[in-house]
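Let's start with one chain on its own, the form predicted alone, as structure tokens.
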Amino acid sequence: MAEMDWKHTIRDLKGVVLDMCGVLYDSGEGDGVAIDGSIEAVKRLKASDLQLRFCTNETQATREKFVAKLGRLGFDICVDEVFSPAPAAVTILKERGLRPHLLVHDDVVPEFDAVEKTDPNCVIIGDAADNFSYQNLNKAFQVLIGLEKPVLFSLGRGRYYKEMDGLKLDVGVYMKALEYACDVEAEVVGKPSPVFFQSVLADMGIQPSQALMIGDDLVNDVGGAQSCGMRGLLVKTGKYSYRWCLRPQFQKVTAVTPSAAAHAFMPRRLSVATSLSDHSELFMVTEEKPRDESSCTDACIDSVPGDVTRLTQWVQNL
């Protein structure tokens, strides 16, 4: 993408969608910790003429508790600005008259208070953390396998996420186990589901081409947004790992130095192994819609200067 094409795209923007964990803050003990510059970046976006929404697969707390935690970290965020899988799942359950068996974190159970749960005819799985015991997984399996037409909902499908003490297995791992055991395909509620992104766009009242998604997950954030026609930016905070870039499928791209990638538009293909070594950089995946990491062979990655804070300044100055 040429520099002027990218500037034209930015000028057409009317809304920005931010992932949260790994982009705004790192989770962990207590409330976690805000990523340097992220509080200021949110303030700057809110002061601009761009609409701002937050799109997360967080399922370890209700939205109210989640937003309260972010408030203690210094973020000015309202519950109505946050889109998460549990409320979306509740809407689906009501529309289809389904009664869920829940395999979710204890703190997100209140999101499902308004739905009937006796005699379940479907299973909902979320990031249950320590509730992912053999006993609990086997109970979910027994419910599914006993249904004539098994219905499995997964609140996201991430492989892992990052907390301050390291990477943690995410719900997608356990979703795959139930899919395999019951020979069923889960319905994903949350990123990267197109329906989930479309609900955010509808709330802002804008077209996909007018929206930019910023996240730390190449597949669920960037790929999911692109599948809806949005633009996607990958930050190198959170669970980003340079090991993604050392895989053989990335070696076809042309090498540039980190300093060049950090300070210039790079319309040509980049060698991620060399150009992603500076963790203050931010990248835009502009081609292909990755469904998993192995399918990103021909993704064109254009450099955008700076971290989230500098990106915010740069967008407003174009």
The other form holds:
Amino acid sequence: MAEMDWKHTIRDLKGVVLDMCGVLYDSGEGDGVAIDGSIEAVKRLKASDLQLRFCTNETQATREKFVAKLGRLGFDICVDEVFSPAPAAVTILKERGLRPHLLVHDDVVPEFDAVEKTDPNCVIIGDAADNFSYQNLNKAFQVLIGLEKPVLFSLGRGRYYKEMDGLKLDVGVYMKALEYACDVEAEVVGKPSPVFFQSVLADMGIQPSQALMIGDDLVNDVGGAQSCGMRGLLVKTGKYSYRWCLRPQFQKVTAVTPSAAAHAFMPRRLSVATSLSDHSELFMVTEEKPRDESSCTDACIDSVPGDVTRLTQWVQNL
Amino acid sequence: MAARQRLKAVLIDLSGTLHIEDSAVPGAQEALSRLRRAPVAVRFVTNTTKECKRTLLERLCRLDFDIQEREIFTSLSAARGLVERRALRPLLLLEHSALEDFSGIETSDPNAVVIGLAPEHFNYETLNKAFRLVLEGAPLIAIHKARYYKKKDGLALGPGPFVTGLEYATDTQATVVGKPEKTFFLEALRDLDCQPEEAIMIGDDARDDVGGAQNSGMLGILVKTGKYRAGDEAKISPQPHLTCENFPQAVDHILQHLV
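What about the form predicted together with its partner chain, after the form predicted alone?
What follows is the entire complex, opening with the chain shown before.
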């Protein structure tokens, strides 16, 4: 039963993996903006006995630059705790003797400094933003179509992300474009690739069932993690859209009540408090004393594409 | 081979089949003249989205092809028809030269996106604009979904990859009005009093020209000019009725075997 599963999970929980953009902060002008409560939440997680890692598909900067930015926003994070696609891609390139043509953001190019790039035999695309010009895409296409065995790596496969001035197309869109143009299938490096999640778990030395992934992207964060046997928690900040609850697999749910009710359930070490208001939900981790069993409710969407029974029960309990 | 009805119409692709940019395929003009002496109707069908009919006609006349404007059927005309029928106000991602075929259509406060081959609009900013409209519910209309086309200096991305990307971004499906959609071929034959089984298509794109035509009931001839690459004939099922070197050879075959 759903509630028993969740409580078992929390009892066995040894590690938490946090997505970054949309969970910790929203990107945009300058460094962006920290999401209310997230700085505190990270502090509390670090103070607990859980292991903590950060998993991002961020490819608009090197890890060092990215972590420095988060430091300026007030977060206490170090480079070794962060897993991102570019370093993972470099490992793959070395293992397979590949030389990439890069279509990536200028600021992430340094991650590839140690890699041979002349006479490319593969193409790597990342979240290149304004570098996604027709000319640049065409160059990447021409390299791919000219290879006897076209190899395309995509650093993530997200559809879009939220910036302060609106939603913007993510790398997955251009991955699909090149896949279609060349009739090839890209290899995804980063979320939701199982290999990527497994490398984080290996670093923590824990089993998938002992890990919780928290993210704002239903498919790439939560879906990807759950496919590896991890637990997933969807937060309603960042790119989250209530429309996801209207998709066919959630059709029995009429609406998520937009009231400000707080629901908490108390495993032994941690509580997850979620405040449900319209579409600006915060994720806060607090340490509180256990309450009695009857006040506990299952406050997360725990399965993707959607265990409708659990979800319906959850909504009815609101 | 099963007996087929007598051939009544020949559909001919333009770019890559009759000409490559500003050069005619050698012998094509003369082959067209020979074809016209046979009792078949001729139509020139194209997915070209960069150019309006008048521009296409001017180029073909400069290359000494004997063609009339009314014989040209483009996916732009098909798109305009759809926009008018549904009274839409489109954001037009089209080359400037194609806009003439949309004159008179309201484009302010857009509630639809029409996307053709428009490299100048396939930048990050404009695609984001189109993406946000479609995400909010605007229909996405694609002139066609060609993967790439041949330029003098190599292959270049067509609109198909960008349409596919937007479909993925918005989790929607575009309405495609150009080749290889069945409706395109049927529309092209509409005023010829001709069933698909009585028509044949000649083109350089295995999927979009030949595959599309054969799917709608026509025969298809694949020519090895333009964007053709070795092995393309094996990429469609059924394979082309005929694969030959060029348009003149295709005409030879028609005149010898099908008329």
